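The chain below stands alone and is given as structure tokens, in the form predicted on its own.
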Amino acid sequence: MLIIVLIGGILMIAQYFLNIPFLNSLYKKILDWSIVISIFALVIAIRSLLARQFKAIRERTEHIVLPLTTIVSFSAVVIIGLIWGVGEGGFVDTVYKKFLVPMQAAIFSLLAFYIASASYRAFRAKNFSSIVLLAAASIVIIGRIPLGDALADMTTVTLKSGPFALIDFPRWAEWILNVPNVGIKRAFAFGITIGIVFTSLKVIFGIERGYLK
């Protein structure tokens, strides 16, 4: 397996590297093989999803009816989409807009109150850091809604370097969400593709054996 993933691994970067028309079948080859290994891998996946369902009914647990309500409606919904098909205003789509995208729905409406609370913990003035932090988030909320317009449509005052409204928050957050957060979020992907670059020759060279237990 070790050899396998090694060849596997010089073979898909001089793909990359080098234009040579083996190389590139062979990759084209590999990506086409990838999609029926997903599938398989979304077969064992939905295997080991049942076996916990079933395990959490044999024994019995507390929250019996979450593991039968999962077997029930996944049975349901699979056998009537392979009888009935999927298309449009049928029962498996009617489930899907009816059940699943409100739920959807609803947990993302959680997630928001989550994220409020989190927020009002971290925006606390302690340092100048958090200072920093609160005020950049206070402007790009601002920025974000009506008030915003509303607080730039009112005022006329200017600044040397030309016409420009002083609490034309609206601005500053394009601003705030253009320039610095965007270098941030280049910084944090260029140090991710640093991590996946060194993981990745880890796993060619035999360093990381993680996936073979």
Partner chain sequence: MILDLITLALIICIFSFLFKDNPFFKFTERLLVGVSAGYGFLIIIRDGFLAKFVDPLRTGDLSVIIPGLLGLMFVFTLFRRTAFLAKYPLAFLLGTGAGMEIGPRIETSIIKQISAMGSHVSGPVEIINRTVLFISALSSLYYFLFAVRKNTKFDRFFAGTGIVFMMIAFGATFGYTVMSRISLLIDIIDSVVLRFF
Second form
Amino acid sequence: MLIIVLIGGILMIAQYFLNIPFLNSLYKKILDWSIVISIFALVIAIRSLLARQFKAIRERTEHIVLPLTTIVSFSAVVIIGLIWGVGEGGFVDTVYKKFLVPMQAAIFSLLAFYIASASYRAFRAKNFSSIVLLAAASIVIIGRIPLGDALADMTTVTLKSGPFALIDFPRWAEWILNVPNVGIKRAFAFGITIGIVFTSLKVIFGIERGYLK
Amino acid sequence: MKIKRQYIYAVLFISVVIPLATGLTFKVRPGPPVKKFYSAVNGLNEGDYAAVTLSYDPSTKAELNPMVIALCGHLFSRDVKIIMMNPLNNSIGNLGYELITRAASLYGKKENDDYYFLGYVPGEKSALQNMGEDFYSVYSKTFMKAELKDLPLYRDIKTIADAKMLIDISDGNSTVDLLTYVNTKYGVPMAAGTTAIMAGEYYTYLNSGQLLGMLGGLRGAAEYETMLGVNGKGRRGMAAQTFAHILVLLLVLAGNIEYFSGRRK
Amino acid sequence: MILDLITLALIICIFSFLFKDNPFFKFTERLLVGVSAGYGFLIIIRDGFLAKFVDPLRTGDLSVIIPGLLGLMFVFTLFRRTAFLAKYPLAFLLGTGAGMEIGPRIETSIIKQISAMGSHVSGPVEIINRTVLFISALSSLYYFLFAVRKNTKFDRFFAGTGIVFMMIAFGATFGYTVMSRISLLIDIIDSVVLRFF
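Having seen the form predicted on its own, the form predicted in complex with the partner chain:
Every component of the complex follows; first up is the chain already shown.
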């Protein structure tokens, strides 16, 4: 197994850096194969979803209606969709538009309430760092709403070089995002990428074998 | 005195409902990322192909649907052909199809001629890279199961590199994946629309010029709609956004006042 | 219309969670899990299994047989004794995937990002901005790389600078997070709740 990983990995690294026709056609073949293989990986995902529901039924950890709801709704969508298709106006399309989409949006919209109550309870200007954080957050919060634009319009004075807004939250927010934010995010991107590259190398050379367990 | 969380929830709800119910609108001024996005899309010519990837779940449609609608309108008004697909997300298909169909009917555009909706394909990163080698080994049919071989697309597009631009509308890290596998590897120019949360991350790619432009969050959609001169959900939401943001700032302030007065005692 | 009312009722079930966890919320949540997984599964079967495996076989394209057989080995995970066989397709995907990752990742997120910092700038404002950007990137890297060794005054000062810049960036992210969350609420109220009044 480690041999498959090692050879596959090294050939694909070489393909990117060298232009060898054999490697290029192999690369194309592997891409075709990967697409087909990955279809079957969903077996694992579905297994873990259903196994959890059946376990809950067996061990009675919650009311039996709950896991049954998941199993029944899951099977109904799959079976009906496979027989009658997912096209406009069909059962799956209706369930998708009238149920799935608004429900997902509704569950996520709960986060708006939580962030409001968290900003009341958690954001304290306790020390220098948190003051900096709060200041940057406030600038972005005001700078991204029309109020920021309106304040800038109201405080615009005409200088020799042209109009200049004294209180210009949108521009300050843009500066924060474009200068210090970019510096930090760039540093993070380096870190993450180096992490990805080293993990990939560890996998290829068989140092990281967690997936074999 | 502590404010009960139920009161906070209620006030937030009201501060969003009232501006929406009264149809209050505020003016927004487009910022640099959106202006760049607009001019990048404007640089496309009649008959060019633009690939649009939808990489988000319906849960974040609030911020991203307005962008997709505005973008489709912009592309259609310039007679650019659209290849829309969702190779990185399998739950957006029907919604994306609805959005582009609705936009197309406004501009009198025909499916499978002026625009194509290809839907999902498994494989993620392998699929993205394979598009750069041979587009039809990834997609052979449209979402509605029309054979691509019989369509004009087949004549014009051999690999993803034949598209003049790739625009990713996403709620996660997919734009970086597309930059890695499509932009860097196959040289397709890219722009992005993303949720406000992710916008901060993508500034670094915008700053380096790897992204030609960016729409960030509902505000980004509102700015884009302003530049296009259309009224969409982005602009409609800005008044509610304003009131809710002010409320959040007041809550932070109240929390701090309470904390410091409590400490002094 | 009836469908819209059901949607509204279910949304109320979800919002009821704000007050207390309750059976109505739990039921709606479980229904949603089933439907979303069902939809995702359906799409993978339809646009994956049928379109990329069954259809080619039907039209006599035999090139999918080998990857198909490799993929079928994932089914062995269903049984404990044969589960190890599923590691073979996994090894294939992981090995080649890892190999494909390295080159383009380095180019996209390191080389191009570094060269962007060295690109031409003009005018005093741009030079100042570029300097700030450079210092913020360097100082935060310094903070992480030299987190263990904070001996000299310079170490502490420079790592401290990194923290300040990070706080600015986190603050901006927090501001944007507030914006995102509020937008989600705006949409649900606009597209569902207000339709009934």
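Residue numbers count along the first chain shown, from 1. This structure is a prediction, so every number in the text was calculated from the model and none was measured. Heads up, when I say rigid core I mean the largest set of C-alphas that superpose within 1.5 Å between the two forms.
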Open item on the list: Quick check on residue 123: with the core superposed, does its CA move 2 angstroms or more between the two forms?
Closed with: yes
TODO: Classify residue 72 as shifted (yes) or not shifted (no) between the two forms, where shifted means its C-alpha moves by 2 Å or more with the rigid core superposed.
DONE: no
Task: Rigid core superposed: residue 101 CA moves 2 Å or more between the two forms - done: no
